[in-house]
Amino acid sequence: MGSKISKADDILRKMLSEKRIKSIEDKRVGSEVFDRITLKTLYKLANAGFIHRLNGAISTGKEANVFKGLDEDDNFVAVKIYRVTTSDFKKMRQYIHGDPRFHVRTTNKRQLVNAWVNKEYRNLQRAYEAGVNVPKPIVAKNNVLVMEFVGDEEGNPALPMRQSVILKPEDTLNKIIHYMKLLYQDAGLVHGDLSSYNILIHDEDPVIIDISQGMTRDHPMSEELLNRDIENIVKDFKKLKVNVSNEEIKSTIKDV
């Protein structure tokens, strides 16, 4: 194990010293994030100008790490790197299966992860074009997704809703329902994992993130996922003393 980490670190240092990614400050990351193929992918994205520098991790999850980066024009970007070794392949197969946009050999783990990243990119693109407040997708390559950084001008990332002080919870709820409606009606998607964990608060406005598992509206699972999203939002806002029914949200989203 140690030799693999050392080898990956050597490759990483070489890439950082030779090309445009200058440093990585978070020393906790190891070979399971920056494996050989990921390093090559970052190298290509650096050469294309999408990434000039990687800084510390914004978030660290079981399947992916999100890093704060800078592009070649020194604009902040968010760089999401999926780990092939720890990804939940059963979940990925479940959410990709039946999606007409993707035809992938589900026995090939790396191909599955790459399809998952492409799925998140395309879902973000559809949501963004529909007017949903999501990070603007910039580029997806293999297991790396580069997107708009959500935070202030100093590079401080926006916090998830569960960690934020919500000054006007009713207004925030109405905005979230509006974005859910745009996502469903105009983008033709259901988020599938929407909750206070996957909503950032930036300038008092909710920003919906982590849309990789999002399903098209005509998918057989979409109704189940929509109901789950609604239930999560109702629970989250009950904690903020805002009472709203599942039926009320659903009728607004579907215009019925």
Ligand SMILES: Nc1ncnc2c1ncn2[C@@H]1O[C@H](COP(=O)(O)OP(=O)(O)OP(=O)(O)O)[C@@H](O)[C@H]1O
Second form
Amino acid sequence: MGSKISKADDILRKMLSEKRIKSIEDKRVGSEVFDRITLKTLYKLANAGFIHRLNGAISTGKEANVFKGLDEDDNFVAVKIYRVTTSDFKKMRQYIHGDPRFHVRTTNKRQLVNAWVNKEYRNLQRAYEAGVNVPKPIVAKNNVLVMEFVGDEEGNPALPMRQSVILKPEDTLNKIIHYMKLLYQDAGLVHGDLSSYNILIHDEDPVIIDISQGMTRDHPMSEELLNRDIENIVKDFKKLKVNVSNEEIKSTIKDV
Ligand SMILES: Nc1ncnc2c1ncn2[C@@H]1O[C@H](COP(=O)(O)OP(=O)(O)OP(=O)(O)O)[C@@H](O)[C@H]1O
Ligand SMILES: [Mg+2]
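The structure above corresponds to the form predicted alone; please give the structure of the form predicted together with the named molecule next.
Then the entire complex follows, led off by the chain already shown.
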């Protein structure tokens, strides 16, 4: 353990001294949280110009930390770093082994997390190309995903829907249903963890995030996941006094 930490510290120091990463303002980005391979990955992404500065944590979730960063051209980026130690491997295995796009049969934890991150990247890309309002994916390497930052020009991140004031809930709901439909029809995917936690509100528009568990439509589990996503949305909007039925949403999504 001791040597692991000192190695991680060495890499961090090297990154800072060589100005691969100009500054890391949040102490938690350091080796207290991240292992040597994660730091090496950040180092490589810094060398390639994807991350120039890490400006602090946006969120510390169960399995991943999301940081705000700046790329070489001073554009904000969001950097999602999965922790290899606290990931839900059972879920990852179940979802990855069932996905025809991935031939990963590994039980190695690091390899599973890497495949998971790659899955999130590819799902984001498919969704983005289908016109769903998602952060544009930029690069995925090992357990690190870099994507478009959702927030204002000053770098304030957009808030999740459950923390936002929704001015026109019916409009927001219709947009979400429209994105669910595009995701289903054009990207051929079901989100699988959709709720007011994984929808950010930016300029009154919903932005769908956290799509790593997204499944292809032809997967046997996809119907169950779609029903659950719809159920969550119905409940979230009931709280906002908008009544809509599961069937109504489902037929809109499935109607060609
Ligand atoms: N592209 C982004 N731009 C701005 N903020 C983001 C972006 N992606 C994520 N966030 C912020 O980070 C939070 C967590 O992100 P996300 O939902 O992807 O991971 P998570 O829920 O922590 O993952 P897990 O629960 O599996 O650990 C979001 O609620 C949001 O506040
Ligand atoms: Mg989430």
